[in-house]
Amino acid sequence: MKRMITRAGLIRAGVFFALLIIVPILGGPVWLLNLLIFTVMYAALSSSWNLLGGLAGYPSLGHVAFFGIGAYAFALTFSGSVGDGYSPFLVLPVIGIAVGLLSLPIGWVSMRTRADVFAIVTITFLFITQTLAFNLTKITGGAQGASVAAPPFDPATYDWPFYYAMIVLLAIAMGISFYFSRSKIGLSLSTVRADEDKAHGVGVRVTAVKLIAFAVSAGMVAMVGGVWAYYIGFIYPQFAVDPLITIGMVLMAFLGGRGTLWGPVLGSFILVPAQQFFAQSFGASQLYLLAYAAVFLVIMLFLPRGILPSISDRLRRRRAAALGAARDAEAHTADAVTPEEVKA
């Protein structure tokens, strides 16, 4: 289970976010940054939720909940002023850290239960957050929205400071996922995903694992909630706590590679530029959701374990397949060597 940090995946790593950095320095159309913001931000809550729905195996489908919840504290927060507008940054630690904190609760109810029954009770989670959202009209603004104060940015470079902010947020979670796989709470986990009966049988602590999981996967939505209200600027609750930003993160999760640390992302930058694709493409009548839908359908079809295990899978077969090729050749030189040779 403990993965060593190794000089290609350093390099991988580094490329990767080096030319996330670069992006808005090379300069380009308004919309790419745009469209960069919202994959990085989905990478980032996929790779969030990987902790719990991949290492942990319990695919909560009310994340969205943590999400709401962190950019209407950013509202509440932020409403009036923002000063320079890149202080408001530092509180998102504050704010994922509050929010964790009030989601062990929530997990340990929701986490007595199990598989179906634990995907029921989360997204019954959602639902009831979401009409929270609605009715408390002093402290969300209900229907009519809540508004953060428009930061002082430079028109010319405006989304910047949101990008690089999610760009950070995405780090961490992958830092964190990476964590968990190489140290003993990823190895707690991995015995809960397995077996959570015979995880206790071996003294696997599992309420602690698996609330530590849910509590960190919760702070992480709420950190990328918090930037997502600041730069949209109103929130409305359909929006804030809109289901299908749940379902967008599970989606990417399960098509890159459930419990793998490059998955969620791959997902993501994949899903989120099709979905874009294909709503300006078919938007109009609606059947952008049928093309969508298709992508994530044919490679789950054809990568049934999601992109990168089924990779993986296929060149560990054909290495195999080689390497006993290889010992099949060997043992039939070794056959045809005749008595005379040994003599010789």
The other form holds:
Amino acid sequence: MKRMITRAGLIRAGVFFALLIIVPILGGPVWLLNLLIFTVMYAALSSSWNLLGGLAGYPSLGHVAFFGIGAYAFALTFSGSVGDGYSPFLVLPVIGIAVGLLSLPIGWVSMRTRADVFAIVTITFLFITQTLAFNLTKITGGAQGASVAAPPFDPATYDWPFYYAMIVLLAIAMGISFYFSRSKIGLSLSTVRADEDKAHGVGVRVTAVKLIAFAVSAGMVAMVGGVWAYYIGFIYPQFAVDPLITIGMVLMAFLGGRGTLWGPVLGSFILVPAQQFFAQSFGASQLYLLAYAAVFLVIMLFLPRGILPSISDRLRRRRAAALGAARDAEAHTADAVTPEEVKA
Amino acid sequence: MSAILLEVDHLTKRFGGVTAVNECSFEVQEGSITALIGPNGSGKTTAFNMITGYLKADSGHIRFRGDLIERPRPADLYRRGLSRTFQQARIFPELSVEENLVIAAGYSWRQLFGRRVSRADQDRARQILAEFRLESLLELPAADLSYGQRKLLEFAAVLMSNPKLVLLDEPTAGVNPVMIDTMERHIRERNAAGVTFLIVEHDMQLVMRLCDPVIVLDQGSKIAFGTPLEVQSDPLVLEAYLGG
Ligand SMILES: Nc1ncnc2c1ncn2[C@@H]1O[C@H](COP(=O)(O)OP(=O)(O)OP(=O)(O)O)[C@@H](O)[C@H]1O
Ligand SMILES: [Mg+2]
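Form predicted in complex with the partner chain, following the form predicted on its own:
Full complex below, order starting with the chain above.
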């Protein structure tokens, strides 16, 4: 039973990534690839956020700070030259690990609070980071922005490396999410999310798993920030540490189903195109944000736990009902009643 | 022959103006089933919370297995062999019954990165479920259990780590009579296997049958200590229960 689920999951993942990979090769329009880059970017961000916000139940609103730190780390490293253009991608893991380590004290302090207080503390961290990005002009260039050297890629396929880098990061984020859920880390995180005090009382290594989730989540987001900076080529504090990016990752995970493997991906593939569509229909005005919020509100009202958990709940209930009916029928035909049924 | 497993020394806790536990001292002998009784609001749960590190005591301290516990913390105590259940059974509803048991068994750092439920974990969970005759529930989400089943699951889970001392806060409250017998049988069996119990319980018949000695609290203070018979006829105890 469990093995079958794994195989179905592998096939699903294989098909999904194969489809993503062949899009540029099939030669879709430029706008499509551009849209896909941002969609996959948000899927990677949201999946990374989900490691902490979904699995551990610590809804960080400050994650874009790590995105921004990753972006600046990349921009500062490669402001002069990027060589052949490909080697900078190899520096991303270093950025991810460095930011992951840097995030540990922040996680340790902020995760002494919970739920809504935690959300506020992390949002404070976001604004501190943004303020620093504006004011540490010697390092970040402040409001003037910071630039990354342009890679010597063939203009016809210029976007491809960035697109594939985002896909790799999404695959890593999902791989970690999958690994967590299959290991005692995930089991421990579920207990932290459900009842942290009780978790302490049955010997769960609460602080350790929280910090692991925080650091991995932050490091992943920083790597995505690095690729983003490289792709955009020029970064400003208000865009690198943009609260809307934080809101994006959170909403997408909520929409698709936080704490699930595919929820953040599904949420991103709905919301990012929707956002682009509304942004174009409403032109330059920020009115599109209203439409964007409306879509989200409608879905959350009807599926409060997000799309995937609501569907799997419904399936489970239907299956349980079917099973119950079958068992009733069996009990009627059988002469003896088993002890379990008496207890139930 | 029997050693002192838990020593509670002048434990005090105030909530604003209320002194929930007042200079309370008692001992739990290794191998005993000790009862902690008292009228509603007499401070039993608060005492449990301080002993297990869920609440910081205003003053006083505890010793467990001879060691002074400077800063009681639930996780540390659990690993040293002191575990508890809650008055309102606390289990992890999203996890399966099996996972509830597995997580409570504890794990090493290496196992933290290993399988969510290993073969060995499975065997242990199955074994204890068989003992509790709950095998059929193994794969159910714990959320689907009845109240009584949850209490049994929480009890079974704290046994997974082979504790020395188990604190049970009203193990039979709100549970049907059949389940009370089941619970009593498990406590006796485990006690025979070497586990010491400290039990808060309102069902006096059960206390009289099962426990010795009995500690009585009233308004946060210990007012009596002795065998069930001694305590039963103690005028202070009678007054506390009738007056309360
Ligand atoms: N967190 C708290 N904040 C304020 N007062 C509290 C708190 N916890 C307990 N109290 C008070 O402390 C006193 C002792 O409560 P406690 O729960 O320890 O009693 P108990 O003996 O377990 O009662 P019961 O038999 O009803 O479970 C009560 O007066 C209670 O109102
Ligand atoms: Mg109580």
